[in-house]
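Taking the form predicted alone, here's one chain by itself in C-alpha cells.
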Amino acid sequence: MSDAVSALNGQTHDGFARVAEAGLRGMVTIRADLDSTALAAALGALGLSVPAKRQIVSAGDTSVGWMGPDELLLLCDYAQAPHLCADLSAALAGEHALVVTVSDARAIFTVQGARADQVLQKLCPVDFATLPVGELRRTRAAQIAAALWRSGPDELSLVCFRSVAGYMIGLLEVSARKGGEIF
C-alpha cells in the first residue's frame, strides 16, 4: 500500500498573509439526528459535545463542527479517523446514521497573519468582522463550496474537496499577495 500524501504537500505561500495547505487532517462525516443521546455519549467519549448551530467545538486535537441539521465534521488525527469512524458507527448502530470517513476526498488550508481576513473577503461572501473564534461558516470560496472558522485570533481554516486543492491554493496565494492589502 502507498503512503498517504495530503493533497498539495503541505503546499505555502507567504504574502501579506500566510496561505499554507495544511497536510494530512483525519475527516469524518456524521449524519445522524444531532439531538442523540447516542451521538452526544459518542462525542462525550471524545471530550467533545455536539455542537450548537454553525459552531465549532475542540478538544485537544480533535475537533467536530456544525455542517447541516443532520451533518458534523469531525476533525482529528489523520491515522485516527478510521479507528474513531467504526467507533461512531458501532455506538450509532441502533440509530439512523452514517458515519464515513473522508479524509482523503478533502483538502484543509490555514491563512494565518494579521490581515488574514482579508484573503478570504476577496472571495467568500461572509462578514469576517463578525466571525469569532469557534463558529463555522458553510460558503463559497470564488466557485468553491467550502466550510471555514476562525482557528485562533490571526488564523482562519478552511475545509474543500481534494479535487480543486490545486485551485483554491491559487485563489489563496492571488488573493494573500503583498500590495493586494484591503484598506
Contents of the next structure:
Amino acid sequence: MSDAVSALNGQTHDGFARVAEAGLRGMVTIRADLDSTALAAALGALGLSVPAKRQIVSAGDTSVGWMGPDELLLLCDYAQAPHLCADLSAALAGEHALVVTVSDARAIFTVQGARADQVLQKLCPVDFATLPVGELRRTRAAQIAAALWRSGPDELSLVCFRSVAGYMIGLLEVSARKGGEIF
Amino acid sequence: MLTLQCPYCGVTVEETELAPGGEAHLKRFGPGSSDDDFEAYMFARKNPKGVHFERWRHAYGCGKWFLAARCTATLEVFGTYPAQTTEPPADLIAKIKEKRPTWEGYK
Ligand SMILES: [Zn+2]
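The structure above corresponds to the form predicted alone; please give the structure of the form predicted together with the partner chain next.
Next comes the full complex, this chain leading.
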C-alpha cells in the first residue's frame, strides 16, 4: 500500500482567521438518478439520506452533498472511501449510475475563526450573510471552481481539485492576512 | 453585472460564475441539408436590440446548460428555464409580451 499524502500535507496559516489544508479526506463522486430508491436505500444504510437541492447531510464522520441534479459528493474517512465506493457501486448495479473514488483528485480546506466568512467574501461571489448551515454551495474562489459549506461553528470547508490546491492555499493565506479584515 | 437564476440549483448567480453559449433554440442542419440551411445554421445569428434567448452554462456550479430570456438593451432578465426544451415556455412568452407589447416573438 502506498503512503498516501494530501495535496499540501496539512499546510496551515494563521491570519485574522486560520486557513488550513485539511489533510486526507475520503471523497466519492456519485452520478445517478437522485430519485433512485436503490440510492436512497444505500445512503440510508450509512445513516444518510439523499440530500435535497444544495443541501449537505451528515452522520458522524460521513457527509453527502448535492452537487447537481444528477451528482452527489460523499465525504468520509480516507481509508473507508474505496469500500464505500464499492458498496455504492454494487447497490446501483443495473442502474445508469457511476460511482468513483476521487479522494486523491480533490483537496479539502478549512477556514476557521469568528471572521472566517470575510476570508471567502473576498474570493467568492456568494452572499455569506444568507448562506445557512446545511447548504453546500458550488461556486468559484477567484479563478478556480470550489464547493463550500459551513462545517462547524465559525468554520467553513472548501473542496477543490487537487491540481489547484497550491493556488487555493495561496488565495486563502493572502485573504486571511492580518490587516485584511473587511469589518 | 448580469445575474441569472440557475434553474437546476435554484440559486441566483452572477455572470462570473457562468459561461455564455450564444443564441438559444437553434435548429441543427447537418449532413444532407441544403447549403443555404447549413450556412444559416452555422453562421447566421440574431443580434436584436431587445428580447434575446440565450444559452448559459452554470460553469462554476452544477455545470449544467440552461436557457435565459433577457433584454440586450436594458439587461432585464425575463426568466431562465432548463435546456431540455425546443422552445421557450408559454408563460415566459406571455410575460415578455406583457412587458414588451411590440416584441415580434422569438422566431
Ligand atoms: Zn446550477
